[in-house]
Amino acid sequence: MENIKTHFRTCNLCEAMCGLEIKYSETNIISIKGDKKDMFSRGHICPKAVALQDLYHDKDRLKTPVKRTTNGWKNISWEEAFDEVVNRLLSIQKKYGNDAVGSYQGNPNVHNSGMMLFGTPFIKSLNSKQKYSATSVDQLPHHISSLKMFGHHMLIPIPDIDHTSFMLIIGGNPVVSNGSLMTAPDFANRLKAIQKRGGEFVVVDPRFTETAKIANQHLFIKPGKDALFLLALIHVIFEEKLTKKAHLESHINNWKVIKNLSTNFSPEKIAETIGIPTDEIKKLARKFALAKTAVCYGRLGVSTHEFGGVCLWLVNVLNIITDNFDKKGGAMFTLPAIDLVGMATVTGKTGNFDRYKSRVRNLPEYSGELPVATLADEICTEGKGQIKAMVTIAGNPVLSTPNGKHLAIALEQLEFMVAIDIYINETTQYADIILPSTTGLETSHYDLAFHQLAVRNTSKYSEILFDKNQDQKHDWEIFKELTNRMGGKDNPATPEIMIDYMLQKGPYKDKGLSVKKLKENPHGIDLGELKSCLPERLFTKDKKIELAPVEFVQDLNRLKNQLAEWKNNSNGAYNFSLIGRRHLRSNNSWMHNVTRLIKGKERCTLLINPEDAKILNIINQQNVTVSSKVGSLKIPIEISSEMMEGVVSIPHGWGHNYNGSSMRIAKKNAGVSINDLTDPNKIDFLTGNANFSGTKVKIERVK
């Protein structure tokens, strides 16, 4: 093949960041490989970047606006397009007010620069305060205790996993997702060499993980039952003196009010409640007090349960009172070259939570958005402010979220809804109309986010690698049109002036930062390990660290009732706990229209304990009936010992076989979607995020 040429570009379909090399011909993909003079990632790839190829040619993928009609969809133009979502949108804020008009940014609008640059006037342009995202179905517990206990709620602590000596991960799966909210490409290698150096890590988890496997230990722990874990660690190191202040001790607000509230949970009242021993909990907190360094990383599995704030908040304190926080092998902040956190210095924008409620279930307001556990109850309940049209943008709540299927229900309900999207699926089957943008390959990229959550700082900028056609317009072009229409303020950037303009004005400007310098440099620019930063980064009004917020104190006591509880009270029929669970060749909801990741044996699957299966008299792949008070699915089973007993895992992301969908998915291989399980009425209440781990079920026979 002639004139082939190469292009290097991140990765945009996970937080990993990773480089990648694309040898190209013309719009002929010949490989894909991982960039081995990445600056961040070292070489280092795993199957979702080989697919990026299936995505630009998918005869799925929608590249022109789409109509719902009696008839089916058809085709119509962007100014046709346009017009009718606009007028449609005015006019029924002008016949019901602003708040009818709801909006939901998916998950991938954080991997896309252009989406994150204009997606935000375009919602702002829309007055409404019925605003929610993916945001609260995941990691809003992260945010608020950084809002918090630093004074902003993107000044998130990364694990400084390149030169910890002893690491432990609570309710995470890094070595499968190279790290959410924490963004490390190759995790297995960098967890393998903290053993190298003489150091270890240990996983908690109600799942023996695939870094479980390679850990140094594994303990179980029953789902929902972290905090009480977190706090009797704490309690340990308290109780045996091995708390060390060391540097932060005059920047620390309220260091004895933790010591006070530990004494509640001593190892010994709450070890038959989480499922771990006395001796094994005692340990642990001897062998992270003690470490040269040390840190403690939770995730999904903590955050996404009815205590995760407290969870995260606790994650904290752990690293605080042991002296491993804003330290070279604890944990860290970063200092990006498009610092988002430190622009708060002139914007004044560093968070908010609480400012008002949720309409009908009086749920808080986080930055400007409601829970997306309550949108199904606004659009469905009837008065002042109900959502009567729906803006969906790069995302499949129905999937994705709380009672999937009574969203769906919901949205049917809508006098309009216009999706942002580029496929047909469970979510925008309902859209009147769909605005389809380019994607991957199509696009120039800085990585806005992850940069912000990265174990190093690195900076490195994508461009365009095929050119888009003329009927095809990038999601920014989209979101500048729909703003201007809708009486917005006019931005008449591109997403690479404002980026420029960005890396000029940041941290690094010293370095010579611009786009033109991160072009001539495709591998990116290594800015350096993380360094200590505090207390000049904290945006607390005192410039101190506040351990204990009153809200999280507050909240102990609802964790007090719910631990009388559960050593009293029994589920009855519902006597197993449900987790969900990630594969390293799918991505949330996203990817499942690409062949080469789905191929293979079925993995969408009941993770069952062997001991389990035999007292049901159930046989490996055979079908079962999981419920729960909410709904029910029909699933087979695969028998495997790495599930704790009483626990039981399905998938995330999987489902896609609702009538209307276009995607190839839903014909083979479809799933099902664990959202049909998980109840929007059970939800952290302290900060609205959803509730997954640990759904209560049933599981029977299918007769």
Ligand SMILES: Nc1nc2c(c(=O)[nH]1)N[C@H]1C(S)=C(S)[C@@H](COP(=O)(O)OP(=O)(O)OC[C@H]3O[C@@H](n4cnc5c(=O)[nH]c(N)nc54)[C@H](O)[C@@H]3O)O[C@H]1N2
Contents of the next structure:
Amino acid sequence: MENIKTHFRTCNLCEAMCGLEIKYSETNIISIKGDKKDMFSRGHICPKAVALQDLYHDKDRLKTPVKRTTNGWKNISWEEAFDEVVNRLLSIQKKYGNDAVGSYQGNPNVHNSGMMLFGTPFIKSLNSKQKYSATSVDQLPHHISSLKMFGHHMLIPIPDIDHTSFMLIIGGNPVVSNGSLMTAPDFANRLKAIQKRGGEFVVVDPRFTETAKIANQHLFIKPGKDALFLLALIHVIFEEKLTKKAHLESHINNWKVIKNLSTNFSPEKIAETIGIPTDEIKKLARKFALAKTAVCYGRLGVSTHEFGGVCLWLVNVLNIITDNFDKKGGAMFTLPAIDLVGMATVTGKTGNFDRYKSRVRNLPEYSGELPVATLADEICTEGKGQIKAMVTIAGNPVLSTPNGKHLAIALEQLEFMVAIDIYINETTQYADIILPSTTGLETSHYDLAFHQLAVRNTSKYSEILFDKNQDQKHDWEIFKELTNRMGGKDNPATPEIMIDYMLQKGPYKDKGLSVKKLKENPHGIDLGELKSCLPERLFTKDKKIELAPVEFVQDLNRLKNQLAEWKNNSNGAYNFSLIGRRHLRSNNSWMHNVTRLIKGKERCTLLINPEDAKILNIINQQNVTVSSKVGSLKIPIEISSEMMEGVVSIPHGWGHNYNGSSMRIAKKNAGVSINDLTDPNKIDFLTGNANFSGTKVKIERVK
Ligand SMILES: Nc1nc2c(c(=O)[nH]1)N[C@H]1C(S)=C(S)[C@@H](COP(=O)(O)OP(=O)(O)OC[C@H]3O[C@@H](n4cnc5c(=O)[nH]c(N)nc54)[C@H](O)[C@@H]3O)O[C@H]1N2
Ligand SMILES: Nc1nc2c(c(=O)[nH]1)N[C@H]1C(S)=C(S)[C@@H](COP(=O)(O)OP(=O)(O)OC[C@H]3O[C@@H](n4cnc5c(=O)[nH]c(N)nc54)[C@H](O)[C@@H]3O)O[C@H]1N2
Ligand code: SF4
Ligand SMILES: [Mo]
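Can you swap the form predicted on its own for the form predicted together with this ligand?
Let us now look at the entire complex, which starts with that chain.
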């Protein structure tokens, strides 16, 4: 082939920020490989990045606005689309008030710099309290624990994986997910490097996961019980006088409170409830506290959890009381080139919690948004402030939020809905108008969110590879137009201008960072390892870590009550705990339209332990009915000793059986949606986060 060129960029599909080397000729991709010269990802890549070419060429992907009519979807001009969207939104707000327009921002919002920079002003222009996002089906407990302990919701401690000698992973499967709230490309090799240095890592998970398989030790835990486990570890560490204050001594409030709290949660008291023997808990506590350096990392499985807030608080507490915080090899804060956290020194915006409650269920606000577990209630319940119109932006809440089926029914009742999305799918099918943006290789990108969460400070800019066609618009162009028409504040800049400005004003301005300089360094620029930064980096008023925030301490009463209930073990027929799982070739709900990623044996199955299958008298691949208090579905089983007894697993993001879908490949491999079973009423009441860790279900053979 003639005229082969090479393009370097960062993959923006997940949080790992892998550097890519793309060989292409005109608009044909010849190869997508890991960029070995990328100073952060060192050549690592996963199968999803190769699929960027399929997304680019996908004939099912929308390129121009479409409108739903009685005769199906019809292409319309951008002018007509903008006119209708803004007229409808404004007239609904005029009739019912601003809160009648709700919004939901999905996961790709934080993976696209255009969306991050221009989507926020658009949402602001709606001036509505009915604001939702995927945050509350994901990482809300991380934000609220950071806000209360360190004074800023985005000041999230990151495990210093490259220097630690002991890592405890609870509720994360980074070998498959490639890491989350911890950007660490090539995660598996970074874990193996701990072992090569003579260290260890331990996984605590109800499934013997891909990460557990390469760990030094794996412990099964019953879903939803991690708060007890963490309290027992802390108990042992205090009891055996293994705490270390060392360099943090003068930067901590309420050390004693923690000591007193943990006295109620001895390993003996909780071992049976959580399914981990007393002596294993004690051994682990000692190992953690005595390791040269150690870090506990808690992620999705303990965040989308009935006690998610308490769990993420206690993960921080564990790191702090063992002197593994703000210290090499422990949990540390980052200092990225565009420092969204540091900007609060000028703007004062450190995040908010519980300034007001949701209308129907009285759930707490977080930084201007409400828990998505109550979105359907807010659409269906009449009264002042009821949602009459929705804007969804790069999100698929019908598949990704608890009782998605109910949400689908709610969306159908809306007077108007607009989706900014690249597919007609399970959620966007309810839109009156869909506005598609460019995506992937058609966009420029700077990782505003994930440099903030990375295990090393680096900086990299990705340029557009393939120009969009005449009819297409970038996400930021769509938001800019919508914001202006809604009467919001015009921003004359482009994302590139804004990024350039922020780089030049940022913490590394002395290094002359700018977009120009990054373009000259297509493999990125290394800014060094994470550094200690306390107390300066804290945003608490007294510049101290709040070890025992009142809200979290109070929530232990809820845990105590729940513990009593768990001991009674009264779930009746609902005697299995359901959890999720991810697959290397999936990305939440929307990449199942790529043949390359979907091929192979059926993946949307119910994993079940052999003993449980025997009792139920079911064999491999047999269909079963799984029911919870909110719904039921049919699914083939896959017998696997990976599962803890009494626990079953279904991956999320499936259930693509919508007839009019533009996702033709996904539709052929539809699967079922786990979120037809998850319960929006069983949330973490402290933070408002959805709970996917251990939905109670019953399983019956299909006759
Ligand atoms: N039971 C259960 N539920 C879960 C989870 C779980 O583990 N178990 N995980 C939760 C988590 S962590 C998350 S983050 C959420 C995700 O939940 P969502 O964010 O609601 O869902 P996604 O599947 O990420 O949907 C992304 C949408 O963005 C569109 N899209 C992709 N790229 C672009 C783009 O460049 N531009 C535009 N405009 N649109 C784009 C896709 O077509 C798709 O509709 O799901 C949550 N739900
Ligand atoms: N391939 C792939 N990668 C992805 C995604 C994807 O869909 N596919 N999604 C991306 C997104 S949006 C996110 S947020 C991240 C999430 O990344 P991770 O946090 O690594 O999430 P999961 O892989 O879902 O791992 C959660 C683990 O928690 C376990 N678990 C469930 N309940 C409990 C519990 O009660 N206690 C304990 N201790 N463990 C429990 C599950 O068995 C599972 O192993 O992944 C990202 N990366
Ligand atoms: S691990 Fe994530 S960032 Fe890396 S190539 Fe795969 S999807 Fe892209
Ligand atoms: Mo997520």
